[in-house]
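The data below hold one chain only, encoded as structure tokens and taken in the form predicted alone.
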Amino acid sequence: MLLIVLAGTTILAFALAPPAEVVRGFFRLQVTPARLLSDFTSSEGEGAALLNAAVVAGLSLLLVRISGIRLSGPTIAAVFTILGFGLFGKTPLNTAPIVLGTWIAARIAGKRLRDYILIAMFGTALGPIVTLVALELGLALALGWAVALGGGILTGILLPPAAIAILRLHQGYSLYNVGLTTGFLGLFAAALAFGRQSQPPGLAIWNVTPSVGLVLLIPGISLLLIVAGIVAGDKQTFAGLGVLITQPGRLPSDFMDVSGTSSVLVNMGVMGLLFWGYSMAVGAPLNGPVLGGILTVMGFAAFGKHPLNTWPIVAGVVVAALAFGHELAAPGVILAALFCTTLAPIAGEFGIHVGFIAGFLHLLIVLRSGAWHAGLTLYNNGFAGGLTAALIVAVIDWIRSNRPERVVSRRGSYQDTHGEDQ
């Protein structure tokens, strides 16, 4: 199914522009600045962006294959996320040093790459560091690329220890754990890069006139997934969906293990249609970043997200936007409405009201956090979502620890109540 999706994306790429133009645009994207917000469908054309997305996602799928890891909820989430971000920020060239660095980190720790494969795949969000050093700091061409590749490898080495430590902050209540990690590392990268010069503003490349092909991409993939899931699972598909939508979604929640592949495919398709419909309803252009957000939601529909645990978060973002006078179709707001679903486990476990508060706070944080790391991590919403989750979980744990008669034990929390000594 993943191969069909990638092949279809490639075919669409060459249907939207002449093949020579698509290929030239693809190679130009490899040496294009990729900091937030850089919409590849605008900078080098929709065909080139789609080809880039298919290639970088295909390489990630190949990496999963050669690592000997089975396709599961987490790996599907990673491939779909990389496919989406291949439309606005990730390229084979700027992600390769990150993966290489993570492999080196695995060797240092006496492990195999497969042990850090998810960190490597999601950690490619820091690819803009590579293009920043190579293209935007004014270094000579050869020196710039040498330093850029070295910096990318070092970033990959730092990812595993940082990701493992940061998971404890939000206790699995933000699905984009590596998003918080990359934001943390992005702060240091920005400090180093701009220590002797002023920090430039983020890029603002945003396609406002996407073609019909881009507009119909999500419905096409979604319907394919839904039909495949129903055909493959028959009646068991809907029974599995009934189980799936009762899950809180807290990390790690592999929905393929919980309810089976066919139910996951339908959930992915339904989530794609729902968030595509929302984007259309508020008048957002179906450009690279918006499509990237929807594809990420679809990927994590195999690993923590479903309609019931995501809508309260989105509702919080919508109300916050209206309360503070922001347009729902504005770039920062529409992306927040899509990527805020990283906080789905909070609504899934603590309820609608807490989920709504999480979404409300998320928008306020994410509209500011991009400037902190200068757009050097593509997962700005993952960064803001991790910070929001850490605050909410800390408050809830504090309340529960001081009102033991009302504590509901949660495995993995700092205040587990399985015994008086704890």
Second form
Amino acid sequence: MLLIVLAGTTILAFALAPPAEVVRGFFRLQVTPARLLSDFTSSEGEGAALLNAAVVAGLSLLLVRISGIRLSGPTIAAVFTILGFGLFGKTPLNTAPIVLGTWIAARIAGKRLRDYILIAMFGTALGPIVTLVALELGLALALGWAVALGGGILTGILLPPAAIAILRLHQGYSLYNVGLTTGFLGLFAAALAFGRQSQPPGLAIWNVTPSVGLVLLIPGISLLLIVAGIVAGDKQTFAGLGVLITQPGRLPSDFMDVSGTSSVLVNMGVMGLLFWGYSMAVGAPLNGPVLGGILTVMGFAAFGKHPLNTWPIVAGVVVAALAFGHELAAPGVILAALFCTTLAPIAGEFGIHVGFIAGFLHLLIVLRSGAWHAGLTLYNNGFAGGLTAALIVAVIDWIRSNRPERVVSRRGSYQDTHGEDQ
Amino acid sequence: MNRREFVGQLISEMTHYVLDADPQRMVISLHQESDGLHLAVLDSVVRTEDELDSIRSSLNQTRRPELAGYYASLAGYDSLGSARLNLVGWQVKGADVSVSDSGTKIDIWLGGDQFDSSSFSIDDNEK
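And the form predicted in complex with the partner chain, for comparison with the form predicted alone?
Zooming out: every chain and molecule, the one shown earlier first.
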């Protein structure tokens, strides 16, 4: 199914522009600054962006195969995320050093790349560090690329220890854990890169007139997934869906293990249609970043997200946007409405109200956090979502730890946790 | 992660699981060798056959190195949600789950392929 999606994306790429133009654009994207927000569908054309997305996602799929990892919820989430971010930031060239660095980290730890493959795949969000050093700091060509590749490799080495430590900070309640990790590392990278010069503003390349081909990409993939799920699973599909939508979605929740492949395919398709419909309803352009957001939602519909644990978060973002006078179709807001679903486990575990508060807080943070790391991590929403999750988890943990709990003591009388007999 | 931290995480997650069932008694026994270890967890909770099967399937997972090397590090760090035995299952060689005299006994084995778990299982008299 993934191969069909990638093949379809490639075919669409060549249908939207002349082949020579698509290929030339693809190669130019490899040496294009990729910090947020760089909509590749605008900078080098929709065909080149789609080809870049298909190639970088195809390479990640190849990496999964070579590593001997079976295709499952987390790997599907990673491939769909990379496909989406291939439209606005990730290229084969700027992601390769990160993966190489993570492989080196695995060797240092006496492990194999397959042990860290998810960190490597999601960690490619720091690809803009490579293009920043090579293209934006004014270094000579050879020196720039040498330092860029070295910096990318070093970044990849730092990812596993940071990702594992940060995972415990929010206890798995933010699905984009590597987003928080890359934001954390991005702060150091930005400080280092701009230590001797002023930090430039973020890029603002945003395609406002996407073609019909781009607009219909998500419905096409979604319907394909839904039909495939229903045909493959028969009645079991819907029974599995019933189980799936009761899951909190906390990391790591492989929905394929929980409810089976066919149910996951339908969930992915439904989530794609829902968030595509939302984007259309608020008048957002279906450009590279918006498609990237929807594709990421679809990928994580195999690994933690479903309609019931995502809508409270989105509702929080929408209300926050309206309360603070932001347009729902503005770039930062529409991307927050899509990527805020990283907080789905908060709603899934603690309920609608807490989920709503999480979404509300998320928007306030994410509109500021991009400047902190100069757009060097493509997962700015993952960064902000991770911070939000860490705060909420800390507060709930504190409340629950300090709330007197009535238990039945072995003596048969009631006793609270402070040791006072009732 | 060193061995002490790793074993501590496994014990913590197993403790979390057992305490979720509010037992009157819990005993954790650890036997370490250079090439493997045996962790026995006994409690006073009488579980149904379905519950025992659920424990067995969670602790005897198919190999998931991509999850074991990353997300399984959450084992022992769940202060809010319910315990998740699959975090343990991804990291161990296997587990046996049985009914003891007064509750449930869970034997967890770790070690390489050369590790002979039968050479140092808990003596029947200690159960």
